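Here we start with a single chain on its own, the form predicted alone, put down as structure tokens.
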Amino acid sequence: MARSHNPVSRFGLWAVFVILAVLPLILRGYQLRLVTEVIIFSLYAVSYNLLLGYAGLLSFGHAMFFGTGAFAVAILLEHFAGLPLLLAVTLATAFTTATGFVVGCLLLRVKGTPFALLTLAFNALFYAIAVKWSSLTGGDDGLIIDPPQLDLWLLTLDPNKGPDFYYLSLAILGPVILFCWYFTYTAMGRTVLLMRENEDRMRFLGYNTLLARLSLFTLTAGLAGLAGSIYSLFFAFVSIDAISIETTTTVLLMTFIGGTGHFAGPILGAGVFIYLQNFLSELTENWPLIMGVLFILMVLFTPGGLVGIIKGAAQWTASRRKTPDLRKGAKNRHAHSGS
């Protein structure tokens, strides 16, 4: 499938870039922090969608990589004074990627329900390690982070300032999200998608399906680790919640709300989930119950998620526009034949 070069799509992409670039000039304080949080969780959700929506691998343990990246960057900055911020993020991401490779070698021997249950078991193992190894992770108390300033020649960014951290997260995560989009159009990305449809046929054609799944699993682990490392810097704190099953549930909800299998789905889902969560949490303490009911309704009645609703509405609108044209054409043909 060739990559689209639609001018409208390119214009829309540039429009998004311009809007994101000027947001700190429009938004202040709390609202800007929400947008930054959406950017962080967008990468986390995109990485999960590559695993679930494109490869068909349901995981209940994606938070183990998100939490590993979050704890890794916090531990590096705490124990290695003077370590540059970008180097700490790079090392944390590399460590999480290596961890994903090792875990993938153990997990990907099975598929389906056994795979999903094993990811849940591994997530519980990582969570137990984070709790018990309190001398390194802080245990239930977590770790407080003091992110160092980032010196970029003529520019210095202070992660403790909202606009500075927004631009920092956008500069790091934005290109990575674009890379993920590009990946879906590469030979590797198409192979993973075809494996989801018929793995036996791909194996018959000579593809090493185990290696392809392992490569994708390792990639998504690294992406989740990168999102986790930026997440911990954003809050200047990391706790065992970052590696809990609730964090996996969060990304699962984001992906399903947006629409699995659609690249833009998790990004849209992350934005809707975060804004809706903050809105409901201000209204009632029972906001998780409301979110759960909304999720159940979406799974039952709109399995394609928000992207599916948008596409359905667009197709309905297009069909409504075509109907008068068809009627007009039929009327003209009838009049012509009558004459």
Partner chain sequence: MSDIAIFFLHGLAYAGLLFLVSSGLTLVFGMMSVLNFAHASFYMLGAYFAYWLLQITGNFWLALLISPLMLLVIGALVERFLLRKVHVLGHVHELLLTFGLAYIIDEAVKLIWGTNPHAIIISGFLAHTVNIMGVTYPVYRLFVFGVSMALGLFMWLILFKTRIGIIVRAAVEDSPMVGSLGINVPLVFMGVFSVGAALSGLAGVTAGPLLSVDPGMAGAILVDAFVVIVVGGMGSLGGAVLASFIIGELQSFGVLLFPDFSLALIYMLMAVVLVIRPEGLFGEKQ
Contents of the next structure:
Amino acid sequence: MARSHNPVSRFGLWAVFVILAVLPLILRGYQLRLVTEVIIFSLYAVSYNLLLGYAGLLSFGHAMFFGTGAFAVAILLEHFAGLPLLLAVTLATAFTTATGFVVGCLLLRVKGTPFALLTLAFNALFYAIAVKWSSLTGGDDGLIIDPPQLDLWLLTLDPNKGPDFYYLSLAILGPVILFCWYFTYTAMGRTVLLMRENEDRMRFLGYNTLLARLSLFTLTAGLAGLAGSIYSLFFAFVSIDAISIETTTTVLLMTFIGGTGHFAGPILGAGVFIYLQNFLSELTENWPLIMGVLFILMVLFTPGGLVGIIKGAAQWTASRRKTPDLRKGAKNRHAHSGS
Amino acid sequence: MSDIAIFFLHGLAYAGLLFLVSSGLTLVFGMMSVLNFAHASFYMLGAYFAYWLLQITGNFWLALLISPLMLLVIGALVERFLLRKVHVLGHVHELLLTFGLAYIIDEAVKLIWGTNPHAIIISGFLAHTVNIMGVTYPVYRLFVFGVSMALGLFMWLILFKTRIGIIVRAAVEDSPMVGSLGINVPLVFMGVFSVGAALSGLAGVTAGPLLSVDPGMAGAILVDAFVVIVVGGMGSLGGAVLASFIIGELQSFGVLLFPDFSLALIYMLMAVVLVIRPEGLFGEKQ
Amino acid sequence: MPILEAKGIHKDFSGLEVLTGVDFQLAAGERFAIIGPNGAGKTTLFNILSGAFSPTRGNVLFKGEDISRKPPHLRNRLGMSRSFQITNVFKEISVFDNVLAGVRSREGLRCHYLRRPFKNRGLLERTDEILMQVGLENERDTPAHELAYGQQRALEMGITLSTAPDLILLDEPTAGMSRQETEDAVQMIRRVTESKACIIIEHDMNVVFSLADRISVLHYGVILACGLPEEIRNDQRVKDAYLGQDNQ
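Next up, the form predicted together with the partner chain, please; the one we just looked at was the form predicted alone.
Every component of the complex follows; first up is the chain already shown.
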């Protein structure tokens, strides 16, 4: 049950931490920017998977929160000169969280397919607002941001420098992603999972499932908003693309390619997606078509995503090494059951 | 006064188009519990096929006939080789599949026909105007409304007055039972899905001369069609008729009265329905 | 004061009157069975007591508080718990986590964003205790759907007990069981409901007569007779309405 006691995963965590810390010494310029992008989209995808993989809520509108965070930080920095960077990010995240709460109050009145449909409709509404309210959002031209320097006690980080921004995003988003991982073991994290399994029974065990769902939805909105705000600081620019259905599709593809059945799935998916996109877009303009076909193939043939393939392969090698233990295999299939 | 008449007629034409799009969507959802996110993309394909057929044959009526048939085939193939495969994995995967399909179609359309808008030019009596309620009005817009009315009536007759309708509705209620009575249930589902696709194709052809044929047309209609089925109640044909009318007129008069907020009106309507009656006007409680 | 009191419960479903004025009282620690022929309204009454839906008219008082229109989760928090006739467990989740869900709910550890249930020794011990009570201590890590039918029923019972209720509502706890399984289940129910109030809806007369302290017979939406098992066994009206025609 307590995976944190597993020495292998603890060692793996430290290894990842050390590698991430020294990465700017190895990678330069564009390569480092790609890694930064992966970190940003990892949080976006992890927040999405808390909805899809853990709570079983299929949303086609996660970009409305990503985009709200992205615009909020840009607008704040434009209108309040001298606003400290971290305060701007905090305010943008808070604003997105509040937005998520309001939207959630409306959307969570329905479940299942109607919920999926409404998330898409609301995403379209947010997009339309961003286009129409051009005095605030810059409309089709977008907004250019001049991210202020970040002065900490000892060091000063300049968001316009690649390595500085890398460390900045790692320092902010890394702990948040770790919290999300921790969250899956908390009372609320487990409750969300149990509700996906059998919401009706949860009600008869004293759980206010409506409130729990709203609470989770609000959390994931806030997380997506945080990712969005760092995203627009990273590019020092935000366009209406950030709040479009395409950006929802992006997170959906990332999460699904990586696999919804494991916490690390969306992170893996974000990495694979960004590097694949980077690779394909150099070959052809029609890379979205290839992504789409890849996505359909995965829906058809590997519903567990890359993590599902890895798990399957691990099980296969394990079963070859020793006599098959059926019970163990059964447990692995239910990664979420926390065995 | 004549302004109001024109905007009312505009509203009717748009309502007709909305019903053409949402009827197929709501038919498939009501019968198969699958929300087809690719429906608007099928609609767009219908319009592009019509454009292509017009270039070859120059006959709009032929396009109006053949384009839906092409979509019928596409719908059957999609159901047989894609949708049916993920059915066992549950609704989430069905939704993901149709969503991915929409994404692919939208990209493929850009690849094949480019991103520039095309126009479908109609000729003959459809291109004329007619004097109605004291105003001169294009025949084609009335034609759109007429087609949607005829379709609505036709669907109602098929579903509720014929043996086919009874079989389809029974297959939805209790597929194992109907299956054991010797009805080929998968075939029924394939039929329903491909008819839904054909309806979207019909809507696409009809929309062609009214709007421009461009890669953004799917996204533009999708949300309006979604609002129609949310307001009307998911899976309810009667609800789709009423909601199409309300939203068509709201859209039309919204442009007249509050040009900047016409879109907001529709969303406000949807929000109000959600708060008061989440299952929609004619929908069943979850 | 009775722990549960039903006062003039009416329920109609769009014109169809299923319950037409049901009254009864239940004392703390009493095992109470509701029987009746098919279509008498037992399930409807059960659903009204447990909160699945509200009565059209009438009131349900639990520990003196009117709960007629309270949602299920609030009823549970007041100390009421129900089982399901069709096994209603968390299928993909381990037996232990199934029961832990209720145990931590009782302690208010439902939606906490920081505290982890598996770090709370008290909760884990309480969960193991319940598993022991229902005889599933050897299956704690098995996913619920891999259990045999009888074990799933035991888990159903374990989940029902997990919120440490003062009143337990059992919906046909032995449905679909073999004779041996039924006997074991009756033993278990007797053990775990010791000194707790309990309402049982059941078809199996042997189960009812061996478990219940008091029995009510529901017939066409009203209570026809109410009394000790012996009284019910000898009641002519009950025989006519129920035992005579259908003694399962």
